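This document starts with one chain, in the form predicted alone, laid out as structure tokens.
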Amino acid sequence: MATAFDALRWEVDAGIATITLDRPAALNSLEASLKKDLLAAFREAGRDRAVRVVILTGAGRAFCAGQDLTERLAPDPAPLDVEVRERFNPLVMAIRLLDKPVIAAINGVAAGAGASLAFACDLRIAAEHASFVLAFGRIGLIPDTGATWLLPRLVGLGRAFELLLLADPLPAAEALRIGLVNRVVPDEELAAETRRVAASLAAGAPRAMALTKRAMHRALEAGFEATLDYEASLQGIAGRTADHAEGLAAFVEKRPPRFTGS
């Protein structure tokens, strides 16, 4: 099954839709189109009941450049509180409340905003020689697209001042050594490594794996006893499914799940 996009590649097949940046000669900046298409793609991600996990990755040589700067060149480009309120905040907030596993496949570099298109992913696999640049003060912006709260969670206060102040690259061996990505892989094996992760995944309990993402987001804002209520709640939710029930039997007759997302 496809759909067809102007400026990225979506495919569905086995359970896991792909999402490819396809701007390659613009390092998969972010303009007008893209932006659009991937709001629009995220959308569909959650619509279609096939698609169990997501991957989001890039054409060519870049994982996303950000920003395309020739876009706030154009004349009368919109005031840039309106486009990060109306095109940038909407795509993290997209990969975030999808109740699927997002994966970020970074084939190489992640920066700006496409960076924090990385770090709003549930997953993140890089390529050894991807790396993340957040370069916003160089051109006298500040680091926005959700990197001032999402980065800080994963790397810690300290390192995420360095990262975001001197906005020196960050290769992808010392990314994983500080826990911003989850592996590091050759760059040849990058597809193969993520898509073996994703079928695992797509493998999963559905609706356990949404509930869990959902508990996992709202325990970085509640207190722990609220967090102990909400898990309460949400096991509630999770005991009732047909994917339990098969998962007890599966256990009892000593086989594999075979979980519907009911």
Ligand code: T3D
Contents of the next structure:
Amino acid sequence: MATAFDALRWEVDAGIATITLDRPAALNSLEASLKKDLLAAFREAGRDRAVRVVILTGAGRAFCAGQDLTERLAPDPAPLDVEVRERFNPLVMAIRLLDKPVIAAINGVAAGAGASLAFACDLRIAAEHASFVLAFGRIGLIPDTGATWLLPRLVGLGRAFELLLLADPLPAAEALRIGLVNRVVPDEELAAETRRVAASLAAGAPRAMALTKRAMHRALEAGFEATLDYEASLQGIAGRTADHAEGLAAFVEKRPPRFTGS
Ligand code: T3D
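Having seen the form predicted alone, can you show the form predicted together with this ligand?
And the full complex, kicking off with our chain again.
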């Protein structure tokens, strides 16, 4: 399906929406229209019932180089706190609140808020020549767009400090070793491998997946007993879906389930 976005490409095929940041000459850095389009694309992914999984990737040799720094040099840029609150934070909240899995297909360098976007996704698959650069400190800023919350939860506090304070490039292989990405594949296989994973998710039970995402995010901020209780409530909801009945029927009939999201 073609769309009305200017700064990104949006395609939906077989239940998979692919959002491609499309400013390759500026390494897909985030300027006003791209930030606006990206938020709109995540909202569209939430609304479109045909979409079961979202892939976020970049055109050209980068995933995303974070804030477009030329925008900061323009006359009268928005104060940074306003920019972060109003334009960056809504992006990572949209990923987090989207009740569908989001995969970052990290095709090249992910820097600054571009890395934060990847951290906010549910799964990360990286090309072997991709890398992360936590570039905030290099320009005298602090990590934002969720980096201080997400990164320690993904790799632990010590490694997060190292990455955020030293800001050395982290190659994909090392990112895999420390658990920051789920898979690393040869560059030319990134799109196909990501699609394979997305297709597998798209064949799953959508409501169960949405509830799983909600439960996992809640669990990150709750105690054990509260989590047990929350899991029980969400399981009650999952247990009443047609997809659960379909899953049971498929099991006893020894056939693959056909989940509809109802
Ligand atoms: O509003 C706010 O500021 C608040 C929010 C802040 C969140 C943030 O994201 S802060 C962090 C911002 N990002 C950065 O500091 C990263 C800056 N870029 C780099 O450090 C490097 O470009 C990379 C490590 C990402 C890649 O290096 P390399 O050597 O592979 O490429 P390059 O030659 O530096 O860049 C290629 C082109 O992309 C170049 O343009 P040119 O010379 O070919 O016309 C470069 O200027 C452009 N580019 C790269 N990053 C940005 C960018 N243009 C604008 N903004 C960028 N962030």
